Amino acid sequence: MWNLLQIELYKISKRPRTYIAFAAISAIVFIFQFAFKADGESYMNLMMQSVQDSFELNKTKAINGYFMCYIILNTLLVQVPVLVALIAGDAISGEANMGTLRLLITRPVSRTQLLMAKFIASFVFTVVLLLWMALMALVLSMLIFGVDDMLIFRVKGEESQIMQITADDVLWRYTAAFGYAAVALTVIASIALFLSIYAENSIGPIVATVCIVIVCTVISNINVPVIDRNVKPWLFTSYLVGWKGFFYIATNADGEPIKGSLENWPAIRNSLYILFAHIGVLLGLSTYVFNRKDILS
């Protein structure tokens, strides 16, 4: 199994599209960092226009590395599923397209082992991609903008809220958020891997995965009671942004933030359970289909 995994990781490292994903993340992060370094105060004025009369803020200190990473993640973690699909969608279909899939299953390893090696390799790629994002969006932003207390702008119901998290209470939240994102993006990898079994070229699974994400995201953002009750709870896209929950801090009776707390940990935990369930079901289906597939290429 270890040898299979090493081979799959080597294949991923040799594909040009692998490095396109890292380059795309770097470019987006640089654009955000340049824009905020040049004129971040305009963005802060826009975000705070409804509370400027009642809330005084040193905007220079507010635009720090922690704040920048949060803004970047809000944008990037919507786009990263496409980058994950580029790799996972090629796992089986790429072999079929090159005519090597039939050769692979003649080796003394089971189809289940081969599929799991490809899944784990896709997961490793996802984690490495997130680590690169953390390096670029968090570490580099901390070096450029420094660190200070972190502000979170949030719309809750019909109210706009500003929450402040002290600088010494932030890093563990980012660690947890990136861990959550790894689970959420693994669902995308599982979908792409499953679709990859049915195709003999990579374009189909990649495009289909992106379309599924787009359609499900649209449904998750439609505020219709019947959909809210019967559809949204079953969609993985309803939980992709659950990482934000690690930055929603609980308050005491006086409305003061409680250091080290989470506003709604049960909701985050349940979201993780549902995402893990999606991964388990998709892997189970993938194994069932792949073991019974007639491989002619």
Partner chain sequence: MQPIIEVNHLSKHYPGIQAVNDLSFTVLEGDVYGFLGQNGAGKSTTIRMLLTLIRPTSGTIRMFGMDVHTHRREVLSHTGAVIERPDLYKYLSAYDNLNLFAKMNGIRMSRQLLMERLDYVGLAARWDSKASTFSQGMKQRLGIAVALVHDPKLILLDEPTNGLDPQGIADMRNLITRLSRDMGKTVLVSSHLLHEIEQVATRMIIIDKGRKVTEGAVAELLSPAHTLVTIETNNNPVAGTLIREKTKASVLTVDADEIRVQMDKSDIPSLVSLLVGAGINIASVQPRHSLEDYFLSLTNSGKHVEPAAD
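Definition used throughout: the rigid core is the maximal C-alpha set that superposes within 1.5 Å between two forms. Only a predicted model underlies this, so the values are computations on that prediction, with no experimental measurement involved. Numbering follows the first chain given and starts at 1. First, how it differs from the form predicted in complex with its partner chain.
- Residue 224 is among the residues whose C-alpha shifts by 2 Å or more between the two forms once the rigid core is aligned.
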Contents of the next structure:
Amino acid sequence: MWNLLQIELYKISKRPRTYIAFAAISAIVFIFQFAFKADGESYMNLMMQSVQDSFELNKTKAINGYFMCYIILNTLLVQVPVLVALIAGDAISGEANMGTLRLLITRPVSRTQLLMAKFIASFVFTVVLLLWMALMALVLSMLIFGVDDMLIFRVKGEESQIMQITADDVLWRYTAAFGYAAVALTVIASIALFLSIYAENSIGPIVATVCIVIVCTVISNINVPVIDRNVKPWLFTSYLVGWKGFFYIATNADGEPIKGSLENWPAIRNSLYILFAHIGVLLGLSTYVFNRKDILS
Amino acid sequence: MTPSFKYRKIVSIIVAGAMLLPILLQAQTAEQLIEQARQKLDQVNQYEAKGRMKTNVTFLKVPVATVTIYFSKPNQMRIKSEKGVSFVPKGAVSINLGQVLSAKDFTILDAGDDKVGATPVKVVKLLPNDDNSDLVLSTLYIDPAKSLVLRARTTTRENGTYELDMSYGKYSEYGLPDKIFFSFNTKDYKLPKGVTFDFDDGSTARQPAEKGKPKKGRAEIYISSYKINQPLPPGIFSSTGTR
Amino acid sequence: MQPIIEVNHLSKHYPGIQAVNDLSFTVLEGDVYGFLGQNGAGKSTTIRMLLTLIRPTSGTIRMFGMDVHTHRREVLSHTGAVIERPDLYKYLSAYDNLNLFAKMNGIRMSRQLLMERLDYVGLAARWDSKASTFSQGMKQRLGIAVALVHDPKLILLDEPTNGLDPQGIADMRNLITRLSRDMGKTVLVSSHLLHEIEQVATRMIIIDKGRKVTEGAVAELLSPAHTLVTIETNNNPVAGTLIREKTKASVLTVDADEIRVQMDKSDIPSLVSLLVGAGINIASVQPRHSLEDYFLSLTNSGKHVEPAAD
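Got the form predicted alone; could you also share the form predicted in complex with its partner chain?
The next block holds the full complex; its first chain is the one shown before.
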């Protein structure tokens, strides 16, 4: 199994498309960092516009590395599923297209093992991609913008909130958030891998995965009570942004944030369960389908 | 004119009005106590105060900030957070009652006696004579025994009513409070649409009040020490507070 | 000689198509077994079933005395294959491709050994070139190297000469001969060209529309004793029955147009007098020189039924 995984990782590492993802992330992060370095105040003014008259805020301090990483992740984690699909969606269909799938399958390894190796390789890719993101969006931002208390601008139900997390309470939240993101993106990888079994070129499953994510995200963001109650809980995309839950800090009766706390850990935990369930079901289905599939490519 | 400067001016006017009371008021007791208050405050040319500020606004979930307040005669004031990011209510800058200006154009009414807590106070209302003034009405509650302003309620056209509650301790001889409760109005906070994709964890916030309705905010400042009439760091007032 | 492949009543049914129909054959150790059939006859489907790429609808496949589905790992670890186009990882070099597949077989090979293998198929000079830069013939040779990397006992070659130039075809022929004679491998090679099989195979099977037509030693099938004869009479069914009952000739097909029999060429006169004696009018009797004519006639009348068409 370890041997197979090594082979899969080796193949991923040798493909030029793998590095598109890293380049894309770097480019997006650089653009954000440049933009905020140049004119972060405008963004702050936009976020604060309705209370600009009532409060003063040290905007230079507010636009720090922690804040930057949150802003970048907020945008980037919407795009990253595409990058994950790019690799996972290609895992089987790409080999079918090249004609190497039949060679792989006629080697003395079980199809289940082969599929698992491909799944774990996609997972490893996802994690490495996230580590790269952490390095670029968090570590580099910390170096460029410094470190200070972190502000979270948030819409909660019908209300907007500004939360402040003290600087010494941030890093564990990012660790947890990146961990959560790894699980969420693994769901995307599982979908792409599942679709990949059916296709004989890699474009199909990649596009299909992206479409599924987009459609579900759009539905997740329709703010109609009927959908909120009946549809949203069933869409995995509703849980993709759950990493933010680690930045929703609990407050005491006075509205003062409690250091080291989470506002709603059960919600995050349930989201994780749901995401894990998705991965489990998709992997199970993939294994079943892949083992029964006639390889005609 | 920046808003903060506006508020500073408003309060300057209020305080100035308070200082003018002895001249305009018929009641001899009021005149005396205000004159005493003015004298107390007059001793302070500048100060640097250290304290903690707790901001209590529904949409703002922020920790207690350690702040330093700098004041210099006649009306320069700055609240600076020691470390971290902090939201400073702009109106809070107006806590400097110590300003004494030669202002004019107020109608002063004796509004009788009242109590702040258990302390009997004299209530004085100030009405600007200028109809276009942002200030609509200011009410001062003065402790006649100690010549200290315990409460000031100020109504402005644009930003509603501010209320200052002050308690005095060690520094009462200078007329400087060590506990200030500052109530102010703020608009409901609304994030621009489509900026965030938030994690909807199923919980809903309490039903909000009608949109745009002003909300009450409160800042509590607990001052632990004043350094009175000692040189301030140079350039401390040079920026508007955003740096 | 031990049977290496035993196929019994193998069928593969796709919606609307019977790709392989009740096919049985045996490949013995040391055979170069020719698998002959027109395009779409079911060759690729059968080979893919041997390799567990496709699940049979019914029937059993035993290789090395083991059921391929219950002992997949063992069977495949003794088997090497080049199926249709020998596609490889285009973005990897010849060396890396070979190394990767060695690892897939659970083998760690030294650099020297890998280079020797590349040299064996004449690719040592291009070891570091990406497979995407290779000609069809070079890819084919690399595919062979990959198929042989784990030193299998059995090698399955599906249409190995497809798309090759004459030199490539000759090389492939030499390679198959070497594999069998020098290395003692059992080889199953499929083709739609009889003369290719004729040149390398020791035994062969001809299939058409998923069914077995004939099977046997190549020398035997192609000898004069097995001349194919086409007979046209005014009463084919009666004539067919008569030939079947009264002569040593084996009747292959009987239909309204003609009767096809396989027989010793020298027996033709006695067969003619038998039919004439029975009152049957003979329109023509045509002996074919070899199996090739017969095979060609099949090829010309055939209909493509194999979904995995090459």
